[in-house]
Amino acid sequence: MLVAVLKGSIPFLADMLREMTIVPLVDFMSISSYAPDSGRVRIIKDLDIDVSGRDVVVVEDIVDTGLTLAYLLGELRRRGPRSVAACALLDRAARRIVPTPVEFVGFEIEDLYVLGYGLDYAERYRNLDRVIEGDLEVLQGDPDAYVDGLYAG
């Protein structure tokens, strides 16, 4: 079973589906911050399958700090699946705080802002078809500051 994590892995989790061979179950969940700067999040929409005695994976668009994926996999455990593991199509680990497996990466990348391919800017640029590496202080001042020229051809 796939357990995908709204809204930035649907591209990745689309492709990947695209390259099975088999055909898993898909499931959705949905996580927000509450606490800023607490590392505390909340699920916003939850799984409608019971993952219990499943094999899980819970893809992922970008793995950073570790936060949200320790805390999706001690949840999901708590459901009793039988297994669960961890697939992002970007590791990020040089901002890892909590020591987080990812068995199944795609790129690891060093500690850039990088946009696209369901990674997002105020909601902008999810539907790139690439990543590519954003300036966020430039983002700060102008959201849109990208588009044209990304758009443009």
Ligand code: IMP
The other form holds:
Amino acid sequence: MLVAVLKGSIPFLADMLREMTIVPLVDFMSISSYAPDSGRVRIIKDLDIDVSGRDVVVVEDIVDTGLTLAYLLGELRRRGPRSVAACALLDRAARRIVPTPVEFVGFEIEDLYVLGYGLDYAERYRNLDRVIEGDLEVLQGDPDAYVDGLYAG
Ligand code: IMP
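Having seen the form predicted alone, could you give me the form predicted together with the ligand?
So here's everything in the complex, that chain up top.
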């Protein structure tokens, strides 16, 4: 069973599903983004399917501090699955705070902010067909800074 974490994992999940030759169950979870002063993350949208007794793979866009994934894995394990593993398109291990194993990694990346292929800045750029580096200073000044250049022609 694939448990995709909304919203950034959607393009990755869609492409991965089309490559799969088995028939996985697919479900979605959404959790509030972790902010250091907010205490902890919480579930905004929970699973529809019961994970107990199932082999579960969590599908993430990027694992950064690991706080989100660690929370999700802990939550899922409490529900009695047969196994739980994690899969991420991108792994930015240099920024890890919680040492969380990611069994399946697409690409390890340096400490850069990335956009596109599901990854956003202020909900923009998720529909870009590739992953690009974003300059956080530029984006903080104007979240739409890259819109014209990236989508023109
Ligand atoms: P973590 O809890 O710090 O591991 O953060 C994981 C979540 O933060 C990811 O699922 C993304 O939604 C978001 N995130 C972390 N780094 C980036 C980035 O470079 N670009 C866009 N979103 C990011």
